[in-house]
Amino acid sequence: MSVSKLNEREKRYVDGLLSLLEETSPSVRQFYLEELENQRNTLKLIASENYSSVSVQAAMGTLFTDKYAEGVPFHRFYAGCEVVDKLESECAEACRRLFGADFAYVQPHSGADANLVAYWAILSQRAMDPILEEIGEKNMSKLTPADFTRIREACHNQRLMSLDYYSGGHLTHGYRMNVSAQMFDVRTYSVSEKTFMLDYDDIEKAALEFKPLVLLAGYSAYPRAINFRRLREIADKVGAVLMVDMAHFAGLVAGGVFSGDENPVAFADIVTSTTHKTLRGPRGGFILAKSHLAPFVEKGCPLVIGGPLEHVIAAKLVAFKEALKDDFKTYAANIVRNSRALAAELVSQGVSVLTGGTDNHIVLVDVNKSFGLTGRQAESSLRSIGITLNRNALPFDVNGPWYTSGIRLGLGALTTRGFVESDMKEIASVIKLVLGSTRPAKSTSKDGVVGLSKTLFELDSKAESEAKGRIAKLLEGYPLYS
């Protein structure tokens, strides 16, 4: 897949879209063009973003958006679903084949939806179903109020063990401000204070003590591969369901970079993911499951999903087919090469990189330690010269989740755009130049106290000018949708 130069058919499609919007919704056309220029003229290092193909984008802009299809293929609550039944079935099969899974469910609108459906699938099988068997009634509508209360209490009295948010876990993994923490009694495990990496012996010790129903693995900001065989062993020791959220690294699994003990599909009972990060698809989610969980997973509707977004499912199908091609394996391998090269260059220039490197698409930098900045100041300073990334909390972060002490760099998008290992030296050098030339600005509090701001920054004008020129030169070699 190329996002550098559009072929003639792609060009005609985009020209037609712009022409139509010019007549019907000129403001939307203008926003489209502004965002295109924005992405063309910046280095996108946001780890959770990528560039999708024009075919993926076109599939979303179809009349499938008009179709209600509550239920699952060939078992719908609306008439007229004969075509979307075929579409969704083919999409699920392509997803299942891509990852070598027993079962695939492609309706979730997002990774958060996918996690909610997965949680309740586990609760349905392990907490709810035994009670229904005992009562002798499968129809929830026919339960007495007392029996239904018993089921609710059983489902809300289960334990989840997951990676701490500050160690790289995700909001939906039991963070107290998220509904997942309201659903479960949650205990988190952290990375080592010395290495900032997972310690499986510590995880096992905590699991044996806590005895969770669900042992959850996966991350949004962890730069190393995970040994899922080891986690499977831990889950089996405590009788837990092993759930993996591979939203960030699904493309590395699909592309064969993460194989053997690093492939979660081989070991987990249930796997959730998004489709838009390293997988390069539309914004959406999906679930993979072992056969024994499949009947519970496909009840996302009516649980938390109403009508599935069939136009997005069409785009997911396009993306899965793209990922099944041989060149996707090359792409996935190049992501890791670029990430390791960028991490190594930053380290060589004296920048503090967590764990000293990376195994995936993520590089975490401690800007507080390296430059005396908050993550928010570093994010804003780099954005001002044409590098787009996000601030990120680090393990044991003294600045909290809003200001943070770190930034997260991701190489999925730049790799799609065509950047190679040799470009990483220049990118690392510009980052070092900019952050080394950035200082916290002074600010005055409401009571008149002058101090250093956690938000405002001052960037040396000479460094700013030089950095902008170097970024522009880099971008010249990798046009986007031109």
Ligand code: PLP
Second form
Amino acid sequence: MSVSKLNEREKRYVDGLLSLLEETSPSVRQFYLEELENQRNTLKLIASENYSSVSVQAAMGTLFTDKYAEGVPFHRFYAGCEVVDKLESECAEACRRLFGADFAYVQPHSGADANLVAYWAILSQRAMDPILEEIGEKNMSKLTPADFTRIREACHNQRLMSLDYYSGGHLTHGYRMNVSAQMFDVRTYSVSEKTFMLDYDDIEKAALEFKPLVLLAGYSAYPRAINFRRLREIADKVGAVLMVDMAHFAGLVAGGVFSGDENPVAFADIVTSTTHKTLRGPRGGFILAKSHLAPFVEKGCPLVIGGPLEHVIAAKLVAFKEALKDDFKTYAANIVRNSRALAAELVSQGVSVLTGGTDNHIVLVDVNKSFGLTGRQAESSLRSIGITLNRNALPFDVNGPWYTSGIRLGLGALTTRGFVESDMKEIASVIKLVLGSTRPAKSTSKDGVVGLSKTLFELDSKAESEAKGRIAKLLEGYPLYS
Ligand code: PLP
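I've shown you the form predicted alone. Could you give me the structure of the form predicted in complex with ligand PLP?
What follows is the entire complex, opening with the chain shown before.
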């Protein structure tokens, strides 16, 4: 797959789309063109983004958007689903095959959706089902109000153990602002204060003490491989369901970078994911499950979600087929090569990289330690010269989740665009130049106190224009849709 140059058919497709929109919706056409310029003229280092193929985008823009299909293939609550039944079955089978799973469920609209379905599938199996068994009635609608209340209460306050948000866990893993924290009694584990990596003995100790129903692993911002065999052992010791959210690194699993103990599919009872990060598909989610959980996952609609988005499922199928090809393995390996090279270059230029390197697509930089900036200032300063990335909270962050002390760099998108290891020296050097030339600006509080802002910054104008020129030169080498 190449995004540098569209082939003739892709070009005709995009031209056709633009001329249609020109007639029907000029503002949408204009926004499309503006976004194209935005993505074309900046260095996209956002770890959760990528560039999908035009085929993925085209499959999403189809009449499948018009079809309702509540239920599962061949067992629907809507008529006229004969074709989408075939589409969805083929998509689930491609997904199952790609990851070597027992079962795949491709209806979740997003990663957050997938996690919610997974939680409720686990609760259905472990908390609801034993009660239904005891009552001798499997049909929820036939339960007495008292029995239904018993079921609801059994599902509430079950224990979930997950990676702390500051250590790289996701909001949906029991963060208080998310519904997951209201559903579960949550205990988090953190990375080690010394190494900033997972300490499995510590996790085991905490799990033996807390005895969670669900032991959850997975991250949004953690740069190292995880030993899932070890987590399986811990889950077995405490009788927990092992759930893994591989939203970020699904492409590295599909591409064979994470194999053996580092492949969650072999060890987890249930694995959730997005389709749009390193996997390079449309925005969406999916779930893989071992056979014992499959019947509960399959009830995701109506348990959590409504009608599946069949147009997105069509695009997921295109993406899974792309990932099944041999060149996806090369892509996945190149992501890690690029990430390691960028981390090594930053370290060699004296920048503080968490854990000293990376095993995946993520590089975390402590901009507070290296440059005396908040993540927010670093993010804005880099954006001003054409590098797009996210600020990110770091373990034990003194600046909180809004300002943060870190930035998260991800190499999935640039690797799709064609960047190679030898480009990383220049990228690291521009980042160092810009952040080293950025200072927190002074600001005055409501009470008239003058201090250093955590948001506003000043970037030296000479460094700014030099960095802009160097980014433009880097981008010239790897055009997007030229
Ligand atoms: N899980 C993890 C680990 C994530 O990083 C994210 C998104 O960044 C999600 C779930 C949520 O995915 P979505 O934005 O598709 O809901």
